[in-house]
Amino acid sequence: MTQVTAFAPGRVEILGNHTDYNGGVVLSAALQLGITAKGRRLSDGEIRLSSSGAPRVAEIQRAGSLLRTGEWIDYPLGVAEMLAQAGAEVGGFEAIYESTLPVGAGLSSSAALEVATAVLLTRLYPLEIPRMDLAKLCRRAENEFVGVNCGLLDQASSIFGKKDHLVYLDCRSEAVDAIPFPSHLGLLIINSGVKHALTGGEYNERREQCFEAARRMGVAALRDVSSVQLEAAEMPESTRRRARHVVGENERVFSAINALRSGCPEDLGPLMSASHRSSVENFENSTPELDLLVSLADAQRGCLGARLTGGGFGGAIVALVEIEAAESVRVAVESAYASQTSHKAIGILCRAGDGALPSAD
């Protein structure tokens, strides 16, 4: 069979930090940056995986269930295994990956790798899988095969992205909507140079604290709680602070949607800044480097607000900027950051882009 190609974008989380596994709501954007997978069928059942960023080709002979390796190839292997468990007739294949996403920036390179693999395999072994089902299959690969208890945000953003729109995801109903994003504003993503990694214990610890808060309040998830109700409930203060962040994020997402739909997109900036303050004070998933980047960005003319993006604990920030000021903001932040730390910040101006499987409209 001839070679086929699939592209899956990374995503930037605009608002809704750690709300996805709490049944909450999220605003994100698919990026022009992402992962391209080129591949072909292999008739002997072999799986051959390689990447321009990896030193060797991984060759695995498929015999029964696939097993974890502890390496980056677990993401595509997990997708292949979930497809097999779902009853899809997927045999051997070769996949060669190339990425334009900065490693460790928290822009969901893992989900892009999963989605690119899934789209590639549905084209190599023609499969008709609804978009949301494919997103959930990729999430299962990360949850059950790789072992990271992520929510649905990353995979859904990579699949459902739409050019010049933000992706609104209701993680409880699994409803997705496209929210128009104004042309005079841009998303400046600035990588801190401090690697972001969710395979450590912090992510799972925060997740359990959120579940504990919901249990103490007698609700299915923190989605069912208002800020007023939370503050009146009995629980350890550390648990309350974790929940305060998530509940506040849900409220900020709804406020942002109202602002965007009512013609007040600049109001999104202060909501993003409030989100970052909550990450620092309540969820404690920021770092000194991320805090410095946010502070430097907020000080620049033309920056309307900034926050960490993704799971935190390193990675990148996203700043809402006026397009005309974006370059001056980037240069100023990169220069000041270099003078105050031993790390190099790299800023990229992005627009909201199409997902791996954009809708026909």
Contents of the next structure:
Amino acid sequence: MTQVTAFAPGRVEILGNHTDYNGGVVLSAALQLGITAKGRRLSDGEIRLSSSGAPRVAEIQRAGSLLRTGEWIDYPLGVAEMLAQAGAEVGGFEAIYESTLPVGAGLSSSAALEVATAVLLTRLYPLEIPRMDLAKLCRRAENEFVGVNCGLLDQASSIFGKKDHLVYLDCRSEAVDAIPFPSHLGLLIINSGVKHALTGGEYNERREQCFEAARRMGVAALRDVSSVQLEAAEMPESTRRRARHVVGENERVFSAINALRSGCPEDLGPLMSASHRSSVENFENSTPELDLLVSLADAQRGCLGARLTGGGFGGAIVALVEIEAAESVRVAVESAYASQTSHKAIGILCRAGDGALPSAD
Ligand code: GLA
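Instead of the form predicted on its own shown above, give the structure for the form predicted together with alpha-D-galactopyranose (GLA), please.
Complete assembly follows, chain above in first position.
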């Protein structure tokens, strides 16, 4: 059979940190960096997976349900398994992956791998599946097969992204909107070089603390809580700080949407800086390296605001910059970081790109 190709981008979270699994709202962008999967059907249930970043080709003979291996191939295998559970007749296949995404930077290389696989497989074994259902299927692969409790942000951004637009996702109603992003502003992503691994216990611990705060307030999710209600409620101070971050993030996303819609995109900068302060003070998901990068970026002319992006505990920051200043901000931050730490920061100026399945309009 002929070879087919699928591309799925990584994503950068702009505002709405840890809101997705709390029924909240998020603002993100799909990147132009991502994962390309080339593949073809194989007979007799044979599965052959390889990646330019992996040392060897993985060969699996499918007999019944697929099993977790503990390696990177669990992402594509999980997607194949979830598609089969959803009724797709997925037989054998070969997939060869190539990535332009830095690993461990918090730019969702895992979601890109899942989405690229899902698009590839639904082309090899044709299946009509609505885009949001495909995003949820990929998340299920990560939650149930790989065993990481992420929310919907990464997969939805990778699917719904739109060139020169931000993705606004409401995780409760599952509505998605594309909001134009002006060409005089850019997103400078700077990787701290200190690895980010969601499989660490911190993510799940924060998740539990958020659920605990919602339980104490008698609501289904922190989405249902305003800052005023939260501050008036009885709960341990540490639990309140976790919830304060999430509730504040939802409010900052709504403010950002208003700013973008009323022609004041620069106002996102201070909201992003406030988000980072809240990560430091309330959610405690930053690191000294991320804090240093944010303060170095904030000190540069042409940088409007900066924050950690994604789960936290390492990875990258994202700075909102004037395009004309982007290069000088990048160079200044990289060199100051190198002189103050033993790590190397790498900055990449990104434009919002198309998702794996962008809308036609
Ligand atoms: C990770 C998860 C997402 C989201 C972010 C934090 O990237 O995969 O689902 O929870 O952290 O906003």
